[in-house]
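One chain comes next, on its own, written as structure tokens: the form predicted alone.
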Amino acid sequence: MKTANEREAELLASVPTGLLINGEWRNAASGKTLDVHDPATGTVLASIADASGEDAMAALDAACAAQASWARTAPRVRGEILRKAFELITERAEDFALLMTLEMGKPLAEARGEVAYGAEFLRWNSEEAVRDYGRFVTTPEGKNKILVAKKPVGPCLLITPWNFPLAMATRKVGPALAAGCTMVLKPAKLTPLTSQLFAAVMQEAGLPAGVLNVVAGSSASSISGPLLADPRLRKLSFTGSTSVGKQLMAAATENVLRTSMELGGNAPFLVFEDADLDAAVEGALAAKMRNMGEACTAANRFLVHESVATEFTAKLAARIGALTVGRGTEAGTDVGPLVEEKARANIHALVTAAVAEGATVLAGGNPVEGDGYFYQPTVLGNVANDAAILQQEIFGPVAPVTTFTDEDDAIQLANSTQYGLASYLYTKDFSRLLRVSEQLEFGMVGFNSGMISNAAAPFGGVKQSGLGREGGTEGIAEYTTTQYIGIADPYA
């Protein structure tokens, strides 16, 4: 029986280490290597190929040269790829959620559930590689017919955050792969390791050299930049802040590609005067807490109606105050690290400074001494409408909570934000919730739920949280051009 060192310690040299251009796993044009770390302790976990500009250019090389035999290849052929990659990574499921929790911190709980989730994107798209409609219509006046086809985008550039490594990877490059799309997958210089064995797996699922090619790097915009300079990247898909996705559209402009932004959300949490509370504060610990709070459709705001308030805010209080912190390997950790010590900086700064505004702390309120970059669950009560941790996304385990007088409150409440992706809404009136979620400006809205992302669901957001949307019958969508061919009719 393998002691837990020696089994981390087995699994991280199974990980590869270049990057991987062409088919081939190469070091670095420059030699240099970037470090990852564990958050939960700050010691290093591997270390891996920097890659540079030279070798992302040598990545859209690879993936330009791919490009026609892939567009060719039949979809029933790439849809087993897929298949036999979702397949694969459930079989490796424990190596999956164990490198994750090591590199990303979150508890391998909450890990094997991002397992399940990213390999569906796979098993999903494998079923729709065979399913991407055109259509073949006579003209209205009878006079000629209309051939539409669907025509895979062409090289794609695929940027990936930290807080999700699987599952952001798997959303991005199953719909890709089942277009008929090569790729670079660039992923965040904080969790490369898991894209690093999940573009192993793809290999022994047998897609070809230059399909997929994965170059992470101590510095984005030198991958980026020299990449969107290109002509030949037919498409950007970014996951990630909305400062950095507004500069990589921007640089997307002077070859006008085709872009999907997934970008940062400001989430509010509805509870209205005659919801199930218990039911809400469940829902409450999943739309929050999931991945210690670093979800972009984490609830970042709790509205809830005044005549409930008291009553919510202890339940949540006590509910969050006894999650236990710990090393994301560690039995019967409920919240693990933060990503890094900026993080957890920029998490206490917003807490201070709604406590200086008003706010009372109902649970924990400060970072956890020693190693890592641990932060206590924390529930704010008593937050002014107005209060700056209001206006910002969080990304971490602090729960304000705000309230509301009536409905029309909530709503102008609810969409007082620049952002506009997820949100949640707790009601037994169902008339209720189709009038509020008219209202509701946001790409998704959770029902009684509080937890809403599935393959087969389009995920995405509107107004400064992007553009696009990935998952369900749109995810391949995004990857594909309609090309219209007008026929004269034969019978003329």
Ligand code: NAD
Second form
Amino acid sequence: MKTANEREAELLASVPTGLLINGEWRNAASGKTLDVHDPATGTVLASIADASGEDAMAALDAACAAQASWARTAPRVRGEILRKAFELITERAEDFALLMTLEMGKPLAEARGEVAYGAEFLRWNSEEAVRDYGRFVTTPEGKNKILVAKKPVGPCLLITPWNFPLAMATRKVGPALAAGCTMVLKPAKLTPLTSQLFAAVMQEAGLPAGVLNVVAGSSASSISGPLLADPRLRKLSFTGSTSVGKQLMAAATENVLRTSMELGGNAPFLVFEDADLDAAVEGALAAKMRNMGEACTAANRFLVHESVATEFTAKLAARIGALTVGRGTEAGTDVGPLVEEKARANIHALVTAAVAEGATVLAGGNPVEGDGYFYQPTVLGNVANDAAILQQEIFGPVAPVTTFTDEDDAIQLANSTQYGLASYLYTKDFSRLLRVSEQLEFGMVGFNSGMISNAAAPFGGVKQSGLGREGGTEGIAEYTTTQYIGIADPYA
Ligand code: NAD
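One more: the block was the form predicted alone; return the form predicted in complex with the ligand.
All chains and molecules follow, beginning with the one already shown.
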């Protein structure tokens, strides 16, 4: 029986440390390496190759060389490779979960949930690969014919964040492979190990060399810069902050790239006076505390009808105040560490400012002393509507509560943000759901549900939360282009 330390060491030793370029794991051209840390302890988990622009270009060369044959590979074959990868990840679910917990900090139970969610993008897209239909129609004039074909958009650059190390990669790689695209994947420097292991699984599943190339590195822009400047790249899919997304969109104009942007959020969580308050509190916990609040879909503002605000807030504070903070690897942990000290300091600054403006602390409110970047699960009441904590992504385990007077007020408050990703709505009134959803400027609405992510659903935002959708039948369309063939009257 191995000890936990031996198990961790064995897992870390199985993760490739090179850059994956044209089917080979290589050192960086510069010979440099990048350290990956455990945010619960600050210790170094592994050192991996640190890619530069030169490595990124070698990865693009490989992706371009593989593009034509991968596009011609039978959809069924592409689908079978994706399906095999789903099975391999499912078999190694415990390895993937532990690796994510080690490099990112989330509790193991949540990491297991992400493995299931992340792997599902491979299974879902294995099924989409063979059902990406075009169409054939007769023109309205009744003579000529119209043939509409789908084609892979071409070599892609996929850039992922650190908060969901597996799912953010599979959500892009799955549909890109299904559509027949080749790619360069650039994971976040804080959590590259999961992508390294995922790429190794894709190789084991039979993915040909050059189709998926992985270049992790300490300088993101020195990797993305030369790729975006190269006209052979045809698509950029980015998940991350709105500020970086805007810079990348600007750079993508040079070669008129197709772009998919999954950016930041500022999700309102609306609790109406007729809501089941206990269910709303449970939904709030899921929407707020999952991933330590480090999710683009995290409830960022609790907007509660004034008649039930006191009761809801007290129940929420009791539940959140009782959560167990600890290392993600420890049994019983509900809330792990934040990913780095900078993140924790930003969160504490938002809490401190809100309290200075009159908010009351009903639970938590401070960093946890000692090793790692832990923060107490926090509930703030009486938060002013113009407080900075309601305008910005908190990205931490802090729940600010404010009130509304009626439906119009709720909608107006919910929409008063430049973000438009997820929103949540608790009510028993189905007409209200339809009425309010229609007016909410958000790409997604959770109805009596604090968890909405699903591989079969179109995930994405409006306004400054992004462009395009991941998952559902919409996901693969981000990686295809349309070719129309006008056919002369076959009777002429
Ligand atoms: P980030 O924008 O700092 O980084 C995201 C990725 O972009 C990383 O791989 C990073 O290395 C890279 N990057 C950073 N600067 C770059 C540059 N100048 N050029 C090229 N690449 C660059 O975001 P993060 O801190 O890793 O992730 C948190 C953010 O991601 C939050 O805003 C969150 O809301 C958002 N997010 C959105 C979704 C979604 O689906 N909408 C999902 C998860 C996270």
